[in-house]
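Here we start with a single chain on its own, the form predicted alone, put down as structure tokens.
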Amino acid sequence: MRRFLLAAVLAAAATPAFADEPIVLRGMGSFHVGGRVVEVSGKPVKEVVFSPGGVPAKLDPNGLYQVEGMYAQYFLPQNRKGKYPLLMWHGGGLTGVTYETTPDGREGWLNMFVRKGWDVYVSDAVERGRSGFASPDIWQGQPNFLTKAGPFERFRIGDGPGSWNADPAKMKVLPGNQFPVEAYDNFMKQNVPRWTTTDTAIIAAYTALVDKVCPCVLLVHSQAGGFGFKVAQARPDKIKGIVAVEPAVAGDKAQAANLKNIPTLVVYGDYIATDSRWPKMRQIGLDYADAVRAAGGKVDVVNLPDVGIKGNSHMLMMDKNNKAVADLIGDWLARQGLTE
């Protein structure tokens, strides 16, 4: 790849909220990943006016379409520190703009690890923003779309259910949340729907960047816990660390075995004992990483709460305290020989 300076602050315009020192990279991109394609049948031809006032055509939906991509873009800093790229892949209903900034515009994971020295590659997974969706003649299923409450009382932002509301001075925020509740407006703006039958086109997509892309480093958030653990499983020469931030689900325990190389570091946030659902969400990663521990494996479980860095929701990479968050990861990524 031809080399190449490009020093830029990863924002539109600087401004008090980013750091000063500008970011030097040697290079920067986007590409689309794995798909198949697919032929659709047995349809009745339309006439569709695509604009109003425009002149009518007709549209044959009887063909080949190319489906099921990933998009990917990329930063490389100019003074590479970590041994391999690392992955970010989002939770449900986000996209990977989840690791770019946070809702109330300070630095997000993207650029924090850039400057940390990693090659960042984040996406969007199939089915999510700039990689797109299926028609329904392909895809069985409906998209769920979140309402406003969903992720305030769900991610434990606010105190459960009943917690939101469209008053900002009525919301029953968490004690000591770290959460920008001012900018949780921003944070819905990014919430797109997803589908509960698509796993295996975006096990399938994401399993072509790792071959594209890796050996590598793997950083997954909620859902994506359970695509990057079945990722690793089987590429597992591929992967040379993981890290899990609130996997919402785990890999499969009977192919276990395929971790026990892989460094691996599960991160939870503050208030999980008193939710609702989380307690039991974590007792499935904690599962998980007691069978790769006994197939020989390092699982790390790091409860956030427990080294002092106290409030964080389920959003870690948009909390006000993000950077802590990612220096922890940073070192813990460090004392496994991952960086130079």
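Only a predicted model underlies this, so the values are computations on that prediction, with no experimental measurement involved. Positions refer to the first chain, counted from 1. Here the rigid core means the biggest group of C-alpha atoms that line up within 1.5 Å when the two forms are laid on top of each other. First, how it differs from the form predicted together with another copy of the chain.
- The Cα position of Arg277 differs by less than 2 Å between these two forms after fitting on the rigid core.
Starting from the form predicted alone, produce the coordinates for the form predicted together with another copy of the chain.
Chain alone follows, minus partners and molecules.
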């Protein structure tokens, strides 16, 4: 396995840059799936001027609300090579923007996998981005907001707590880090508020997405590791492969056998051993992988520094070597017979 991966990395390095080639699509678009209708009653009617200078409208908050739907955008290459759609699910506090352009303006994994011939579906989890969120009359709990220091110190860009500084010259970036630190503020603009009480709604919506567009391959990151494994456990016949990129959460070990026919790749970046939280988070993923293997499943785990890909933060799809990681994943998918 390791020998193959090394060969794949070397082959990828020899692949010519393709960013100048046009992207030819047989279709692109978006849709919403899932959600439910909830009734709110007993609230007073308001009069709202939606825009200064506009005409007042009566806003009756009582009635039926369409909530917890989920947005997905798709890009279908003309020269299709992936046997199934590839669904990209983002991590916590983020949206599908994770997979588009990098914060410093290079192509993201969406473009790269479309160029490889995959039908790609990028979604925003319930509550995030274009999926919207429900009112406090409907949802318990409050959203959390992240300071500029938060992801810098937790996503292995900086060297842990205290490493972020408003003065870039005083930031303690991990040595050799591949994250485009100069564009960190753009990354923070991508961050959106996140609830911690919406997992059930998010999993229901991802399941609705799978029911609509699968059989498919899942590519999940961070928080979406948990969503991906759990939805795969619920719909094992519809998931033909899973790529879990630094899953922060795993599935239910008691149901690990449900994944025994789904080839799975788990990828971790650099600096994990010396981080305050990531050794434990990686162990959660490794334990789950062991449970799937014990049930007869196939899980490949790649720690990128072991195959010569060094310096990756938690945001591997944005790192300066994001193409090398995409190529490793693309080659693994091909080896599973998921391309034609």
